[in-house]
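Shown here is one chain on its own, the form predicted on its own, set out as structure tokens.
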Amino acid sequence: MTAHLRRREDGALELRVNGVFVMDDVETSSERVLAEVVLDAGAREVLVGGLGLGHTLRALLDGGATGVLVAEIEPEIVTWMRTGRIRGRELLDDPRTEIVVGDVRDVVEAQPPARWDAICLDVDNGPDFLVHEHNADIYSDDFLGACRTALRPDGALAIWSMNRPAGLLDALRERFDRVDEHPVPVRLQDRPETYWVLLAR
């Protein structure tokens, strides 16, 4: 995959992986909801599946997460960060950060059981609308089970997606509990959009 960053005519910086818009730091309220949910269920250790723009990660951090690995399977994104052409160089500098540049498949599949409160995962803009086809992997039975397998007791996924996917809710239904929706209304560059968090527990 080939990320690349470009700054708009309307000031925004915008992030594309493969040619496909992923998101921009003009609309983020869904990524900090991703965060938001796991911390109101009492998530305080995260893995996180993608770095992007560091909303998310920033929203755990702030929200009082107490450890957070993110995968990131971009190494420019975490490099661009560091360097400071995104903004966010402190959250990679905080203490309770790690990060990874890898695939998040391959990175929860080495945790060992239990070992998470939370997983989120926004490495797509939904199993809809893969940024990469290999991606679909990741909405899989197997790959739900290792993330099941990867959570405490009482731990929670939670995924983004740019719509209400109807498939992925049965797939979680089938490995946990309980399944939230959080429809986020939001503004796409002067369009009305719904994106959704889904809640897995």
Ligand SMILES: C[S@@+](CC[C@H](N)C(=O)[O-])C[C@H]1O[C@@H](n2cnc3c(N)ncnc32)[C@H](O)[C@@H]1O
The other form holds:
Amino acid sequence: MTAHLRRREDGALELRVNGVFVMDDVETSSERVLAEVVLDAGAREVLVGGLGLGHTLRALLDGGATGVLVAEIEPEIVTWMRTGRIRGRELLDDPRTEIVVGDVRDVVEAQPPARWDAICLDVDNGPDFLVHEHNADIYSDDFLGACRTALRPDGALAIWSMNRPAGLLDALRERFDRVDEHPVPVRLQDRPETYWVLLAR
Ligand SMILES: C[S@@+](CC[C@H](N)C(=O)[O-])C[C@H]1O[C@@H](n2cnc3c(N)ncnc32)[C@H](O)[C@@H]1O
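Could I have the structure of this protein in the form predicted in complex with the ligand, to go alongside the form predicted on its own above?
Shown next: the complete complex, the earlier chain at its head.
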């Protein structure tokens, strides 16, 4: 995979992987909601899948997280944040942050049982709009089970999605006691859209 950063004519910073738009730094409310829902659920130690432009990580640290492990598959993204091409070097220097370059699937599966208060997953656009085919497994029943094992009994799994993913909601409801849906209204280049954050406990 190849990650690219570009500064658009409107001044926004845009992240693309394999030529596909991943995100920009204009509309970041849903990335922050992903952090807020787990903080509101009482989480303080959080595993995050996908560093991206760092908005979820920043919201977790600003909101009082005491430890955050971030798994990011693209080494360049971590380098760009360390060297200032992506804003947020202070997030990586924060003693509460640990970054692992690798696939979040491997990182979650390597955790001891009941290690984390919460897991936040924002590595792709959701199960129905995959940028990376290999990420289909992230939304599989097996991986939801691995997340549940890595969570404390009162832990929370939050997943970002571009649409309301009916199949994933059903799978979460099979595995978890309670699943809440958080629609997040956003504007994309003057177009109203709704992104979704799912919270399973
Ligand atoms: C949409 S961005 C994350 C945005 C982030 N929530 C933020 O606040 O900026 C998705 C990130 O996940 C990374 N990624 C994609 N697949 C991954 C995987 N399987 N494991 C870890 N990181 C992955 C991408 O390289 C990208 O940096």
